[in-house]
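In the form predicted on its own, a lone chain appears below as structure tokens.
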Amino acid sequence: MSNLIGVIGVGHLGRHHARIAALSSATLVGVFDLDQDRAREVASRWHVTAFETMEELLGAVNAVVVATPAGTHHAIAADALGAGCHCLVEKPLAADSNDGRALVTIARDRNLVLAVGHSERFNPAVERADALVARPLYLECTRLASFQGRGSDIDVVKDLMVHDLEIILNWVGEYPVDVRAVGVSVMTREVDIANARLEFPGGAVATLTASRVSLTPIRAVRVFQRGGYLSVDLKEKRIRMIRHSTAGLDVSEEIAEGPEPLKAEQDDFLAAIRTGNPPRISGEHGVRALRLAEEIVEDIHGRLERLGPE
């Protein structure tokens, strides 16, 4: 039987959710947006509903895709999830970790499937370079946007940087020890540029920069470990593998082929509501990088007290 899908929210990431929901093999029965002239262009161009209350499109569905903006992900999620529904939640999983693990206890509690956005762990580049990094040592990645105006809500390490965070903690495969970081606020009373260094238990050590009022995009991550390194352009999906041989240095080079993000990612939500397997990116997973995200802002604001008032 085809799960019957909803998305809540249809700004510039739930419209492409619609999108994809439209095309699976899921039935997509229809979108809820505040602002209900936007539902209805999304609703008539897939010819589903607009609801006018998220209540009755709860009613209607029983998996739903969250992706309005992360202060209210944790009550409209905690709703979905109270009326069965389960629910993939586009990244931030909740503004803090504290609302994050909540809703992975209700999830638990009502043996549903709680999935987190992390759209970047779907890149096919990064998938790639799952199965080429082993035992990394120094982790490098920058995260340039220009700005934007969506997700002013929340600083830049929540909006953006916790991409690589995610990444970060599946390669390396443990928690940091030590957590240092700056950042200051440029067009919002957010966060807007942050940078952080990271020290791991095994010795590994990582340096994320994450920037969403520059003029040029860029997404990248090297990986230095044993043998060589590994370069990594997550927008370009180009991976060049740098190794040491007695010859010299041996540089290949691919570019990186697959499904786009975010149908990867929602077909693997509706996999793990089929099989009854965890999905990739869990909420337990979305804690674990909301959690990290949130002590390097800590130390980011820490710091700025101690520089004192302007």
Contents of the next structure:
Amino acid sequence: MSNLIGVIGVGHLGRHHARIAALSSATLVGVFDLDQDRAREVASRWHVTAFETMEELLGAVNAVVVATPAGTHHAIAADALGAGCHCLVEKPLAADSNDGRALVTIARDRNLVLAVGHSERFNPAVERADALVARPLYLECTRLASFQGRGSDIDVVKDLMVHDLEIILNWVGEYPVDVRAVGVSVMTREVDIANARLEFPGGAVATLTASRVSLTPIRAVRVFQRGGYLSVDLKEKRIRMIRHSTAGLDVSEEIAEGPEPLKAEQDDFLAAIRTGNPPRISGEHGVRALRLAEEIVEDIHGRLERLGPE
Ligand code: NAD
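Given the form predicted on its own above, I would also like to look at the protein as it appears in the form predicted in complex with nicotinamide-adenine-dinucleotide.
Then the entire complex follows, led off by the chain already shown.
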């Protein structure tokens, strides 16, 4: 029997989740959004139900995608898991790591899948780089976005940098021993632009910059490892490899191809439900990235306090 899926929150991202679920191997039953007009608009596009309450939706499905603002993830996902629904929760898993851990515990106790929407891990360029990254010595991540107003209930580290934290934690395979960071608020009450330097126990170093107040959007990662380096443009899905060869520098370039990341992510979620194997980005992965984001923000605030008032 195919999974009966619902989407909670059909704003900027959730409407894409609804489209993908409607065209997937699962059956999209309906959507719920506090903004009823928005819910009706998305539901009518896919000929499904716009539920008037979340409880009604939870009673009609066995899996949900939660694509509401981060501050609501814990309460909504806890209700959904409590109602026996598998959950794919958008990143960040929750507003803080304690709430994230609580969701992991509920999912484990109820034997339900909890996957986290770190969709960049399903970006074809990142998947291609997964095969090329061996033992990174230095990683540099740049993620600059223009100000949209969305996501401003949390800081830019949990909102955007968390994508890169999840990617590099996976590549390095260790958790940092030292975290240094700076950041400032520009447009919101939270940190809007941040830079972090992480040192890993095996000697690798990573620097990350994330901004939601930039004029030119960039999503890029560079990885130095013995014998060469890799430059990945996540937006263009372009990978450049620069290696040493007997003839000098060997430079190659390719454009990675693959399914839309949100589709790959939903397929992985559905496969986890079907097989009982963990999803690629589990609740535990979501908590780990969130905990590191919190350490970065703690260092930023500590530094701002030491600087004193303006
Ligand atoms: P958005 O503001 O465009 O949409 C959020 C929607 O949730 C709105 O329609 C709002 O009415 C609804 N909503 C708010 N509270 C609700 C509640 N309690 N119950 C039901 N509906 C509720 O925001 P967005 O940009 O779509 O972001 C949503 C989530 O997706 C966030 O967690 C964000 O971090 C994540 N996101 C992920 C990516 C990615 O690349 N994976 C990209 C963008 C956003």
